[in-house]
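The chain that follows stands alone, in the form predicted on its own, written as structure tokens.
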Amino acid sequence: MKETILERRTRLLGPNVPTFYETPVHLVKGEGVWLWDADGRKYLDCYNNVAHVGHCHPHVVKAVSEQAATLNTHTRYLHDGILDYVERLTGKFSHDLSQAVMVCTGSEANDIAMRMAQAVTGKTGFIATDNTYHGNTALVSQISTRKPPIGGYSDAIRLVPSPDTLNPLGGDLATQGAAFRREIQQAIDDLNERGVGFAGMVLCPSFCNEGFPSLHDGFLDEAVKVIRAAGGLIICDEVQPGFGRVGSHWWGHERVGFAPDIVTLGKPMGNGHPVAAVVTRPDVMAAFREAFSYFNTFGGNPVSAAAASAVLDVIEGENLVQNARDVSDYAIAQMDLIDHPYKVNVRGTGLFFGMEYMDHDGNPASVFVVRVVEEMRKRGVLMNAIGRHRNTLKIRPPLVIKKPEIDFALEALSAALKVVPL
């Protein structure tokens, strides 16, 4: 009997390697916002933020190919590519972040960012929310809440309740920022009382994994004040909201209205090429370089720098930040028109939006949302679920998506909602 691809996968990769969907999709080709499986079935990709400027964008492919055919080595030799890219990248920040470490993954970036905070403060305590993901190194897994680390969370880690749209901290959306600040202050005090000390807080400025809650202007202002007053650093994980996805700005922290000490970047940075970065101030970088003898063989290699630079070319040349804003406004307006008895909220920021569902008893309709996701796959649209209870549809397409593709997706969603049982 012929071995299936899933059986072969288990034999070669081991058990429990995650896949999407009850019947995993076997992909063989991508172009723009579209993907094709091994049977020739076409899917609209409304989930993948790795292919930020579209799958297999010809400009990025050309840049990678030409550089790979010319030179690829590491940064202990000199090359202009990494310098040209970091100069362009830091020029996208409106405040004092002017230096960078280039690495391969967002996990590495967050690991380095946390060590930067340790080097600056001499402390080891960190705060994150209780419903998030920032990566999977030994250090970063301590602040990623999908599964607890072996042996439990370190005494140097405090997880505070994440903000929420339907169940705001303190019971009121208008005062949720103050409640969030109080939770952070309590965590800082606890770390200090236990002798651990407070190094910093790691957060996504759009709280993407927390379910991208709707937040009022200045939501983080009070939190920023108490973190800074305690001598801690603010690490902004821009892996999901960064590079124009929020539509109104290049970075999620700009939309929220504050300047972090360190920014981490990942997935969309190279449009699928494994490249990531940590961007910070010179004083923070100097402390890190003094405390750690850090080198990354593949980080900042010429091919990675070429891929990342080509992504900037496309975002700028195709006006994708504005496209994110325009298409998002259109999509959310159309989603507001969809009627369903479980639908309780439509929200989003740029090309990261979704719809939350609760059942007739007011409970998160988590199973229902999973069924909707599966039905959408059958109808040729890939999306997923997110949030503490995974009862919110997560729609996060490449930035090149246009209104006709949004119409296709939402027509499929309207049809799916009519057939998925309550």
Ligand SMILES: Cc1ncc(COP(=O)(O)O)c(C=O)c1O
The other form holds:
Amino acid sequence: MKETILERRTRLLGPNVPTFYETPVHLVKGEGVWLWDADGRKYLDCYNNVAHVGHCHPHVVKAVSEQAATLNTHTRYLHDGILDYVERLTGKFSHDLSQAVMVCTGSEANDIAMRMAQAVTGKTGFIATDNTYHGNTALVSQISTRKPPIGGYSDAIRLVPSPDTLNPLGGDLATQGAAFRREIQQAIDDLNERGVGFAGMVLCPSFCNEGFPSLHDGFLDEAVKVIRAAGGLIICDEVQPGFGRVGSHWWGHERVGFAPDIVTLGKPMGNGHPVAAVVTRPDVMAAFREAFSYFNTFGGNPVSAAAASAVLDVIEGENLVQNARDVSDYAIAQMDLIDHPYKVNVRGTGLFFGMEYMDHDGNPASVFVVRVVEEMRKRGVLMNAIGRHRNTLKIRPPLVIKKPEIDFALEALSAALKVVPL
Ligand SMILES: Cc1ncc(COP(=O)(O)O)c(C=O)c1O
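Form predicted together with the ligand structure, per the form predicted on its own context:
Below, the chain from earlier opens the complete complex, with every other chain and molecule after it.
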């Protein structure tokens, strides 16, 4: 019998290479918010934050192909592309975040950010939440909690409970910020008592991988104060909320209202081209450059810079931050109208939203949500689940999605919710 593509993938790439869905989707083409599989089946992409300005956006394709046809080389030569881009990118930040290192993945960006905090403080202790993912280098794996690192977490890492909507820290949504601050203070004290010292905290301003909990205004204010008081740096992982996804602002930290020392960027930055960055203040950059002799062969090469620059053109030219806000307001209002006995809340920020489900016994309806995700796939809409119990639907489409496509997705969702058994 002919080997399937899945069998071939395992033979060539090895076991346990992650896929989505019981029967993984074999995609061959994308355009805007639509994808096509090898059988010609069309799907609405309600999940992909990499194709930020839409799959195969012609402006990005043109910029990449023109630069690829002109010059692409490693990054020890002088080139205007990286400089024009960094000038433009840092122009979108305040608080003196005016310099950047360009890299190829979010993992590398977080790795560098952590090393920047080590360089500034001379300490090695980091805090992150206990239910998150920030990447896959040896250092960053220590703060990615999907699988404990071999040999266990290092003494330099402390994981604090992540905030939650249904089970807020300290038992109360209104005081969850104070409870989060207490956890962080304890972790800082512990790192200091162990003699490791505190270098910084890595956090996503929307706590996306934690399940994007609803947080009150100023939620992070108290946490930020204790981190600063202890001399630690705040590393803000904007790999998911960045580049306008939150709708109200370009960056998640602006929405929450705090000033990170370092910001890391990735996934949406090149619309699928592997380009990522670390943005910081000149004093932090100087300490990093002094402590490490850092070079990245591909980071910010001419084609990567062209891709990233073209993405900025499209976000600005097509007013996509505003679109994220308008479409999200509409989608959340429509989702509020959906009735289901397991539904406990609808929440989200910009084009990152979803619906949480608990069963009749008050337990997270994790299996139910997996079935809904599978049923949606059958109905031609790609989405996924997230949260500590994976009982929240995660909807995170490209920023170019419009209201008619939201209607299509939510009609499919209403129908799916009627047929998935309780
Ligand atoms: C919040 C966050 N940070 C960092 C990363 C790592 O990015 P990459 O896969 O580009 O290394 C991810 C990837 O899922 C992520 O979700």
